[in-house]
Amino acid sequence: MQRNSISVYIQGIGSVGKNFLTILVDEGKLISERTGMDIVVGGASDRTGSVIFSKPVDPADLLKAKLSGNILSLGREATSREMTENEGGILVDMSSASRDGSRELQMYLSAMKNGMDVVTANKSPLANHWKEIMDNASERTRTVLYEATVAGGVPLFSLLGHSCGPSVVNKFTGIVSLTANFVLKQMREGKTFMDAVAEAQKRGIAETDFRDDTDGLDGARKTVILANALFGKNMTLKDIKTSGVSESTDVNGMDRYRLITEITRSGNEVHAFSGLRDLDEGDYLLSLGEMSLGYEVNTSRNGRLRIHSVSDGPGETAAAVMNDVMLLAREKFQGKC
C-alpha cells in the first residue's frame, strides 16, 4: 500500500537546518507514526543555490551533500521561484534573516499563491510584514506557523494556542533571546565583549554576524511577533525601541540586568518593551541559567504560567520547526488542509 507523504522545500541549511535534517534522519519512523504522513524533502536551498529533486532524497544524503558543500549534485538546479511552485508542499524557511524581511515576504506570498503552506524560523518577515503575510494566508486559506521564531525550542505559541483556549494573555515577560544575555553574563564574569561573543559562537548560539542579537534587534523582532500573535496587534519594528550589549557596555552594577521582552494589556491598549532591564530581586527570570530561555504569562482563565528550558540552541529550535511541520502533516492526513 502506498504511504501518504508530504514534501518540504527547505530554505537555509545552516545550524538549524542541519539539525532539522538530523531529526528527520533519526526520528523519521516516529514522525510518520505520529502524523500518518512521511515527511520527504522535495527541494532545498543554501548559499550555493537551489535544487529540486526528481524523486525524494534521503535526508542523510542531503546532510552529507551539505557538509561537502555540494547540494546541487543531488538534483536539478532550480531558481528560487521554482522552490515556491509546489502545490500541497510546505515551504520551510530556516534561512538567515534579511534586514527588512522583503526577500522572505515575496517568497511566502509566492508560495501561498501556489498552494503551499509556510513554516518559518525566520523572524524578519513576520516582524516587518506581519499583517500582509497573515492577511494573504487568510485570503488563500493557507497556514503560516512560526513556533521557532521566538524562544527557540520552548513551547510557546502552540502551547498557549492549544492549551489556553478560554484565556487571553494579559501580560508576557520573558527572556526570548539567548545571545545577548549570554554575552552580558560572560562580561560580568570578566570577559571582553568580543571574547564573550566568541564563546557564544563556539557554543553554537551566536551567528557569525552577531550584531542583530547583541544590539537587541533580534529581541525586538521577537517582541513584535509576540505582540501580534498573542495580543492581536499589527505592530512592526518601527513601534519598538530597544537596547542591547556592546563593547561600550559598562557591566558594573548590572548583576540583575537582563535583556527581556515585556508586553502588557491595559484596557484596549497594549504596551511592548524590548531591552535591558534591572529586574527585582526574586524575579522568576533571574532564576534562568545562561543557556536558558523562558517566559511567564498572566492569563485571564488559566492563571500564571511559567515555562523555561534548561538549555536551548539550534537543536531545540530545529525541533520546534519540525513540530510545526508535523502539525501541518497531521492536518493534511486528517483532511483539514
Ligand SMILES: NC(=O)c1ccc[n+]([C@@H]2O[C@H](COP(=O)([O-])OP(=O)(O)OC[C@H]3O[C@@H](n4cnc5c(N)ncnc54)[C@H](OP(=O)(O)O)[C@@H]3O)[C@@H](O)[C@H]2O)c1
Second form
Amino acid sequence: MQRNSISVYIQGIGSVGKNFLTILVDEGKLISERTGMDIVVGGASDRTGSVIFSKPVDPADLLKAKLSGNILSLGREATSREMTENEGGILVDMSSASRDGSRELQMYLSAMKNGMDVVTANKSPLANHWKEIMDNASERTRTVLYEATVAGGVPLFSLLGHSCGPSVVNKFTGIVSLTANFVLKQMREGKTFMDAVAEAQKRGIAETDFRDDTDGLDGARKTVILANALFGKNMTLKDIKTSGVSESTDVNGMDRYRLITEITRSGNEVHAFSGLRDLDEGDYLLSLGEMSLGYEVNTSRNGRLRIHSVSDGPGETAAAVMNDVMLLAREKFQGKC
Ligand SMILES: NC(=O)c1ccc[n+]([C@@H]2O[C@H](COP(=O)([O-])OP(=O)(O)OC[C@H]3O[C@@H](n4cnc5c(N)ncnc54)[C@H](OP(=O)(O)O)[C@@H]3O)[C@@H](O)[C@H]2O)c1
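Alongside the form predicted on its own that was just displayed, please also present the structure of the form predicted in complex with the ligand.
The next block holds the full complex; its first chain is the one shown before.
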C-alpha cells in the first residue's frame, strides 16, 4: 500500500538541526503511526549551500554527510530559492538568526506564495516582521508554527492554544532564555564570563554567536513573540529595551537576579519587560535549576499555571520543532481522509 508522505526542507543543521534529524532516524516509525504520514527530507541547507533530493534521502545519511562536512554531495545542488518552491512541503527553519530577520522573511514569503507551510525555531524573523509574516500566512491560508522559538522544549503556544481555549492570558512571567541565566550563575560561582560562555557552548545551549543570548537580544526577541502571540500585540524589537550579562557585570549581590520576561495586561494596555530582575525571595522562578526553562501564566479561566522543564537544550528544542511538523502532517492527513 502506498503511504502518504510530507516533505520537509531543512534550513540549518546545527545543534538543533542535528537533533531534529536524530529524532527522525530514531522515531520515524512512531511519527508515521501518530500522524498517518511519513516525514521525508526533500532538501537541506547550511552555510555551504542547498541541496535537493530527487529520491527520499535517509536522514541518517544526511546526518552522516553533515558530520563529515559535505551535505551537497548527497543530491542536486540548488539555490536557496528552490528550497521555497515545493508546494505542499514544509520549510523547517533551524538556521542562525540574521540580525534583522529579513533573509528569513523573504524565504517565508516565497515559501508561502508557493504553497508551503513554515515551522521555525528561529526568532529573528518573527520578532522583526511578525505582522507581515502572519498577515501573509492568513491571506494565503498557510500555517506558520513557532513553538520552539520560546522556552526550548517547554510546551507553551500549543499548550495554551489547545488546552486553554476559553481563557485570556493576563500575565506571563518566565525564564525563557537559558544561556544568560546559566552564564550569570556560573559567574556567581567564580567563573569568568568567557569561561562561563565556553561551558554553555560545551553543553550545547549557547550558539556560536553567543552575544545575542548574553546581551539580552535573544530574550527581547522571545518577549516580542510572546506579546504578539499571547496578548494579540503587533510589537517589534524596537518596542523592547534589552539588558543582559557581559564581561563587566559585577555579580556581587546578584544571587536573586535572573534574566526574565514579564508581560502584563492592564485594561487595553500591555506592558512587556525583558531583562535582569532582582526577584523576591520565594518567587517561583528562583526555584528553577540552571538548565531549566519555565513560566507562570495567569489566565482568566484556567487559573494560574506554572510549567517548567528540569533541563532543556537543543534536543528538547528539536522535539518541539518536530511536534510542529507532526501537527501539520496530521492536519494534512486528516484533510485527505
Ligand atoms: N540551541 C537551542 O537550544 C535553541 C533553542 C531555541 C531556539 N534556537 C534557535 O534555533 C536556531 C538554530 O540553533 P542552533 O543552536 O542549532 O544553532 P547552530 O548550532 O549555530 O546552527 C545554525 C545552523 O544554521 C546554519 N546556517 C547559518 N546561516 C545559514 C543560512 N544563511 N542558510 C542556511 N543555513 C544557515 C548553519 O550552517 P553551518 O552548519 O554550515 O554553520 C548551522 O547549520 C537558531 O535560530 C536559534 O536561535 C536554538
